[in-house]
Every structure is written in C-alpha cells, then in structure tokens.
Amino acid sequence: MDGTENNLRLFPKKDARLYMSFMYVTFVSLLVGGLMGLLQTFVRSGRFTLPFNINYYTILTVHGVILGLVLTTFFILGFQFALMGKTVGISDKQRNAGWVSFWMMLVGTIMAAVTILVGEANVLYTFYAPLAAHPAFYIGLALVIIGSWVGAFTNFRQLYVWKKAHKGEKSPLLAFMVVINMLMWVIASLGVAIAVVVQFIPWSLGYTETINVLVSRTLFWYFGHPLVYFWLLPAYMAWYAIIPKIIGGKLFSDSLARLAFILLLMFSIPVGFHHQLTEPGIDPTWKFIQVVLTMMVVIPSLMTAFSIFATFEITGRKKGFSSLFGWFKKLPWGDVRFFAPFVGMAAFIPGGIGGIINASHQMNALVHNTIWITGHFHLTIATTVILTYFGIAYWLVPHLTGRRLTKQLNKLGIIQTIIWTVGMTIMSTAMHIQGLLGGPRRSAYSEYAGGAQVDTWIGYQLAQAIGGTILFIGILLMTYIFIKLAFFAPRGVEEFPIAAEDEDAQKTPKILENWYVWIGITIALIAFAYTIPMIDIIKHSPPGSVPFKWPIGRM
C-alpha cells in the first residue's frame, strides 16, 4: 500500500474510539479552562466580583491545570496514539493498554478537579509546597502520570513490535518523533512523581510533617521545563511532517528532523534550574550550567526554522514559482490545515525571544515574579502550541469520524484563528508591558495600598480583560466547529497528510536511531547537571515547612 493509499484508509471503529476519547476531554478541558481564564481578566480589571464567594485562587487553579496539564496531555496522547497507528499499527493488547491509560487518566483528572472545584486545592498548577491541597488532588496527579505512562510504554512496544517485524528498515519518521517525545516525558515526569508520591502525599495525609520546599520546587522544574517541549513536539511533528504534505510538498529531510528530536531530547531535560534564578539555596555555578545548557535548546530550534521555511522555498519553486518571494505569496493561506499552524509558527518568533530573555540570569530577574512570564507562556502555549493543535484537530477528527471538513467548517476555522490572533495578541503584549512596569503574577485584583505605579497597570488589565473576551469567542466557535466535526458534518474521507520524502533523498544515518547512544548521553547529561546541586540542597536545606493552608491552599 503506497503513502497516498494509506493517508486516505480511516482507522477500524474500534481503533477510531480509542483516538477520539481523547479529543472529547481535550475540548471540553478547552471549555471549561478558557471560562475560567476569561473570568480572571474580568477580576483582574477591577470591575468585576465573582459571585457565590467563589475564590480567585480556585479559578486561577482550575485554567492553569485544566489548559496546562489535561488538555494538553490528552491532546497529545489522543494525537500520538493515531500516529503511531497509522505509521506502525496497532494490536488488540496495545488498544487495550491505551484504554487504561485514558481510563487512569480520566478518574486522575476528575478526582484532582473536584478537589480544586470545592476549595481544597487553591495550589495553582505549580502546586508549589508549602501550599498545602487536599490528598486526594495528589493522588489524582499521581494517577494522570501513571496513566500517561502507560501510554508512553505502548507507544514503545508498538515501535518494537514493528521494528522486529521490518528488520533493517528505517522506522517511520512520525513514530520515531512520539518515542522520542514520550522518552522525554517519562524522563522527566519522574521528577515530579517522586515529588508527589514521597513528598506531598504523604505530607498532606499527615504522616510527615514537613516538607523540604527547596527540593520539592527542585523536582517540579527538573518535569516543568521539558513539560513545555512535551507540549511543543507534537507541533513540531505537524511541521516537519504534517505541514509539507498539506502544502504539496515533500519531507526536507529525514536525517535532520531526526537529529532536531535527539537534540530537543539531551538538552530539554537538565535545564530547570533557569527557573530557579531568583530561588536561594543553589549554588549559583550550577545555575550558570544550566542556563549554558539552555541556551542549547536554540540550535534544533532554528534547525526547525530552517527545515520548515526551506520546504516552503522547494515547494513554491517546484510549482513554478521563480521571484524571490512568490513562492511565499503562493501558499495556501485559504487552507485552515496550513493557516492556523502557521500563524503557531510565527508567534513562535517573538515567543522564542522571551524565553531567551527569560534564561537570562540578570534579565531574569527583572520579569521574574511578573506578570511578563505570563505573558510569554501565553504567547508560546496558548498560541504556538494550541493553534497547532487546532491545525491538526481540523483533519484529524473528520478523519476519525469518518466526516468531511467543508467549505464553510474550513472558513470558519479561518475566522477562527484571525480571533484568535487578535486575542491572543491584545491580551500577550498587556501582559508583557504590565509585567516591564511590574505588575505581579498569580495574584488577584488588588490596589496595593495605591501608589503611583499601581496606577499604571490598570489601562493594561483592561486591555486583557477585552483581549480575554475575545478569546473566549474563539474558544465558543472552537468548540461548535469540534462538535460539527465530530458528529454532523457530511460522511466521507478526510486525509491523514504524512508527507513523503524526496525519491533522491540521501540515506538516514543508522546512528541517528541507536537508543542507546541517546538515552545513554541523555541520562549522563541529567547527572551532570543535577546530582551535585542536589547532594548540596539535601545536605543543606533549611529545616523543612508545616503545610499552609490558608490564605490560599485549602480555604
């Protein structure tokens, strides 16, 4: 069966169902978490109280887990799990893995959500100790992870099965991009499991008394920062090798987007202290380390750049387009597939910069605790990363539902992402010029005993509050354009785009698929950075802290 033919074969009902479990909590995590954002711009204006004493600190929780932990984990799973079945296949046992992972997932979520709902989990998504929640938050967190992990370990099992089966053969370039992204993941989600099942739920049960804050904060950021590029890949996979077929076009080379993957691998893990800059009780050297390795991060980085602008050149060019920019113009900007990932890739411009901004150690220190970082991850999550979600999920789920995206869907979808944009646009660059004149984050509306500086952050949060509003409108037409998508757009066949390479394309080096070379340089790289630092932490900590349940944890 060739490429084409294998694009246009929708999955087994059975197979179907499993994928599309997942998009079902991703929108519906979408829904709920945007209500809860637009209604924290609407505090934080100044102009609005949330009725029935509901608590700030709650809604600010339940949009940072809702949007930062579920939808982007179910998305991802949901997303990798049709890759993977469409590129290797999928068996009985390996559906039925997947199953328990949704299964564990889902009771994890809803047990965490309740206990956020009711108040006894005003934690925010870092959850950061002394902030004391409820066990049972914990134990739902705990649950997501072991449920994503189980996910992780089927998606290698379905590589290996299919590596055994096609001896000497390259594996597919999507399949080895998810193994890649959930090695990562498991790597780095240890941290926080060991932060959650020997620290705080044990703390929280009341069997420990203290907790030690420094090495709890120390676990979360050793998961937090390569969290962010669990949630970038899956674009990243849209890019390299969604985007080329959707614009006609092939793959611009394998060995490359490989290479980018290893390299996001090794230097996406030992990094967390950048995180920590302003945070006392860690030897500044290894910070200095850490951001060097940071820093690091760029290199795939315009690798991708280069890769993704190149297959636009080549593809332009091969259609006949020879001025400098007429390949540009040319392409298929009435096409939702390719607008609203593409409008992802170019807020990943100035998204980018931030970060870099952000790792800085002195500049650090200006915007750490403002609202400038929400800013940014507003501007690298909720638009580079969602809007490529939104990109796949306009061809994924008529592909899954045995439906059509139309005309008027693929038009709206459009209208869509321009509100978005907009949005996303107002409500980022407040937040960013709020955060330069030193607007706090995680905080509600306050007016700071006046002072002349407080004064100057007002016209900003209104401008995210209109910017919030109109966000939400994109998350409503987001949500009707899912549910027609889903289930009552017309029967048919929406194509599953995976690019092809160059028939002269050269060989992939077999060095670029040894695991061993990579998890192996991977982990020594983890060590390096990170076992002295955390001898010295343990071996000097302060004495550790009683939970704080009030004024925010558990009211």
The other form holds:
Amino acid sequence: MDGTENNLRLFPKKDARLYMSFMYVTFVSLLVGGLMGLLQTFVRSGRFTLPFNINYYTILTVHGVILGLVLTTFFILGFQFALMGKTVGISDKQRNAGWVSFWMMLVGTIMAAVTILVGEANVLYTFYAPLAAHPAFYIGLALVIIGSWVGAFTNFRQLYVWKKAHKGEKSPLLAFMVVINMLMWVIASLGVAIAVVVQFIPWSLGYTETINVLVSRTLFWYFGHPLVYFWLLPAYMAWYAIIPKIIGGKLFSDSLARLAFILLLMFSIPVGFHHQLTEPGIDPTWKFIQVVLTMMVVIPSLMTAFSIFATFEITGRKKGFSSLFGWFKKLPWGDVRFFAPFVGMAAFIPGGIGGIINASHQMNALVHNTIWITGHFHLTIATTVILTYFGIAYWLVPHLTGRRLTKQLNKLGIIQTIIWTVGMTIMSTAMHIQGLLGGPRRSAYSEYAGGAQVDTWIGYQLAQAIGGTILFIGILLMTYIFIKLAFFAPRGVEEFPIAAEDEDAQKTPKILENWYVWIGITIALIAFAYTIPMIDIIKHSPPGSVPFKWPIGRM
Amino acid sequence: MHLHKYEKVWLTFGMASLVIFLLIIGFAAFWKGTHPQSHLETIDQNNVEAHDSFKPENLGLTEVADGKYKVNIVASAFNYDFGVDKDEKAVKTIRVPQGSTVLFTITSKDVVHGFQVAGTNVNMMVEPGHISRYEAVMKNKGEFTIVCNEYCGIGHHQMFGKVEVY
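Please give the other form, namely the form predicted together with its partner chain, since only the form predicted alone has been shown so far.
Below: every chain and molecule of the assembly, starting with the one above.
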C-alpha cells in the first residue's frame, strides 16, 4: 500500500475513541499540574501565601505526580496505541485490552490524586521511605503501573500477530520503536512495582513493621532514570520517523534508527546509582561503574543528533539552497508540527550537557538536590519532550477526531511555542543559576537564617515566578488549541505523517530484530550493575524504619 | 550496516571525547580521592547516642589538631543538633578559621534528610541507619547556609544552620 494513502486514512471511530481517551486525560493533567506549578513559583517568590491552609508540599506532590507520571504515561500510551494501530493494526480483543489498561490507570490516578488532595500523601512523587503516605496512594500508583503493563503487553501482542501474518518481512519502524520503549518500561518499572507492592503497601497497612529505606530508594532509582527515557523515546520516534515526512523528506536510515533505540534500551536501565551519588550506603566503585554506564547513552544521542540534522540538510538541499547553511532557511518554520519539536530539539543541547554534569562522579556534589536539577529537567522533560508531544498533538488530535489544523490554529500553535520558549528560558535559567549558588529544590519559601547568601537566591525565585506565569499562559493557550482541535475545528482529514524509506535504501540487518539478543544483553548489563551492590546493601542493612506519619502532616 | 562517512567521523570524535571525559573523572575519583561521600557504615537509628560520635557531649565542633576540626551532627525532622554551648543554648552556627579542614559526620534519627553547606562541595544525603561523612577544606571566608536539601516533611524549609568561616 502507498504510504501516503495510508497516512490519510482515518481510524475507525471505535479505535479513535480509545486513543483520544488517553489524550483527554493528558490535557486535563496539563491544566491541573500546570496550575500547581504556577502556585509553587508564586509561593517561592515570597510574595504570596496559599489560601485555605493548603500546604506547599501538597501542591508540589500534585505537580510532580500529575505532570511527571500521569500526563506523560497517558500521552505515551495513547500516542503509541495510535502508532501501532496505524502500522500493524489492532484487533477487537486488543482494543478491549487497551480499554482495560486505560481504566486501570485512570482509577489508580484518581485514587492517588484524591489521597494527595486531602493531605494524606505529602510525600512528593519520589515518596521516599520512611515518610508514610496513606495506603490508597501506593495502591493507586500500583494500579497505574500495572495498567500500563496491560498496555505494553497489548503492544507486544500487536506486533507478534503482525509478524505472524507477514513472515520474513521487517517490522514497521514505528511499531519496532514502540515495542522497544514498552520493553524498557516493563523491565524498569518492575523495580518500582516491587518496592510498592512488596515494601510500601504492606508497611503502610501495618502488616510489616519496618521498611528497608536504602533498598526502597535503590529500587526507585533503578526505575527513576529509565523513566525519563520512557518520556523521551516517543519524542525520538517523532524526530526519526515523523518530522522527516512533515518537512517533505524521507527517513534518513531505518537501521540507524533501530540501532539507536536498541542502545537506549540497553543503557537506560543499569544506571540508577548516578541519582544516588551522595548516599552513604553504596560503594563508591559501583557508583563509578554506573556513571560510566550512564554516559554510554551519549552514543545513541549523538547518532540521533546526526541523523536528524542530516535529514534537515538533505531535505533542504533537495528543495534548492544557496550556501553551506542555506538549506536551513528552507525548513518549514511556519508549520507548528515542525516548529514546536524543533525548539524541543534545540533545548535538548543545553539539557543534555546539564545531564552529563549531574551524572558525573564529582561535579554532582555541587548541584545535587539544588534547584539546578529542577532547571535541568524543565529543559529536558518540560521543554524537549513536552514541546515534541505538543508538536505531535497538533496533527494527532485532528487526525483522530476527523478535523483540520486550520491556518489560524497553526498560528496560535506557533505563538504557543514562542510563549513556552520565553517562559522556560526565564524560569530554567534562573533555576540553574540559583542552584549553582546553592539554593535547594523542593522547599517552600524560607529565608533560612537570613544573610547575604540567601538574599541572592530570592531574586532568582522572583524570576522563576515571572517565567512560571508566562508558562501558565502558554498552558491556557495549549488547552484552548486542544479543545478546538478535539471539538470545534472544521471537519476534514489531517495527515498522520509517517516518513517513508528511500527507494534505494540499504537493507536493514536482520540481527536488529532479534529480540532474544537485545533483551539478553540488557538483562546481563542490569545483573552486572546491580547484583553485587544489591547484595552489599542488603547484607549491610541497618534496622528497618517504622512508618513516619507526622512529618508530612498526618496525625 | 551502512554508516555515512561523516557520521563515522562524528561518532569517532564523540566517543573519543567520552573516553577522555570518563578517564578524567576516573582519575579524579581513584587517584585524587575525590569520591562523593560513601561510608557503608551503619548505626541503629533508634539509638544513635550509643555511637561515640553522636553522644550529646560530642555533638558540634571539636578541634582535633591544629587547623583540623570535626563536626558531629544528629539530624531529625526538622532540626540539626549541633549540641549546646556553655549557656546550655542550642548551637546554630559553626565557626572555623579560614583554611581549616573540617570533617562533617552526620546521621538521622528519623527520616531521610539532606545536608548541604551551600556554596561548597559538602552535600550529602542523610539516611536513617547510615552514617554520612564528608571532609572539606574551608578555603573561602564568609557565611555559608546549611540547608536540608532532601524533602523531610512539611517543616523541611525550616531546617537549617550556618557555617561561618573567619
């Protein structure tokens, strides 16, 4: 079948309804989580107190859980289901499994959200033991994770069924990428699921008296870093396989894209210790080994950067150019489906450099748990990833609802991207600088003991409130655009842009689809990086910790 | 698998930079001894006083040799215990002369805390059941705020102290 023809064919209504359900939750989350973010920057400016005795840490927990876990997971599952539906198809049974996944995640989200909002779970999204939230919070989180696994296994099944019907053919690139991302997600979230189900739930219910704090933290960070790659890989899918089509080009290299995803699968998991560099209970040699493994993700990142800019150049030159960088001007700057993800890519350059600093054995000491870290992930997640998600939504939502991204909405999207860029530049830069000066993250407004050092922080906190306000205007605009695209834009057909391979492209090596090899290497790397230190941690355990409720305001 | 010639150049350059970078941090860690804190030393968090460093009379600043100091601290929600002064008042500021070497030793009685002397490399997680230590040379004069930089509860932002280098 001709690629373009398939790209223009709308989904059956019952399929589109499933994919759109994930999008509704995504954009409601954006609005709620964004509002919490705005309130936080206000409180930290020192000029504002929350009404009705609402605690700062309640809104901080909502912000982290809703934006970090709910918005991302729902968007990713919805987008990936749509990609699978487009490339390998979905059966009635699989669609039903998709709904099971959606409802489990939604019920879990609501449970966790209510528990947080009534002040029974002021534990932030990392929920470090021995701070003890209400059991409903942990059970809600477990439901979200298990619900996402149902989605993952449905995706695996979709590709398996397709492969059986297309013996000897290589799998569609995007379906391959979805399967890699969900594989990584399942392997990684096993860690947090074990922590929640085996440690936190029985402990919070009172069935076990104590919890091993360091084990719970290590399991959390075993998951916590792949989590950020789980957010990033869908953006990579768009950069590799969708943006080239939007700018009127072809896929740069099918095999290179697959190789990059495989490397990301292998190197995203055995790296959690770089989040624990300043912890007392882990041997420094093992910390260093995981730092080295962490840095390996530089390789697929460089491959990605190269192939994306190569696509830009090749496409630009085909359309005619005048000089070394003339092709750059030929890119479709007025098309928001390109412009928003492009700004995201640009933000990933300083974001990635910051990541290398954070993950380094010693440089981390200066910035660990300072607001520099917050600045870092507002560049990577909240700019690179989120602007790419927005870039996807501009065509995915109208494609699903059978409407059109009109000229006017496209223009609003461009304005939205610019607002986002300005707001984030102000907020994130202020956070980076304040962090270098020692200002802590995750803290309500405080003048501490006073003094010259703290005075320097407060000015930057004011700048963050200004940036945060601009960003919230961006969120309101994005919500408006989403509502228009979902319900009010004129009816029509918006393309689902999937780039095709060049006719004379070289064959993709078969080995790249050998799942046993890549999953095997991934597991071997994880075993290498974690077995000995885990035994060490368990053997040298202090007495366990009883639950602490009062520090988070639970009587 | 086919790789473009320029891509090979780019990847070779990138990987070489990565190797050099890792060699530098490895050299600094293993030959210069600039590991982040790691002390693999455990303690019963329900009875920290049993450990010599955390007996009430041993808390706070002690000069151990000329220009060498140790500071013992017990963290709890939402306070750093630096011991008491002559008038039995809680110590909130640690004063050391410029250029002195200070060994910070800290543990937690309850939840996870942070211990950061803002503007220096002294930055540690403090976990129940573990002892955290970090030795630093106080090169610069001034007042440095100690902040709890790991969320420890709703009074987290009220947990602080001060190091004064004179």
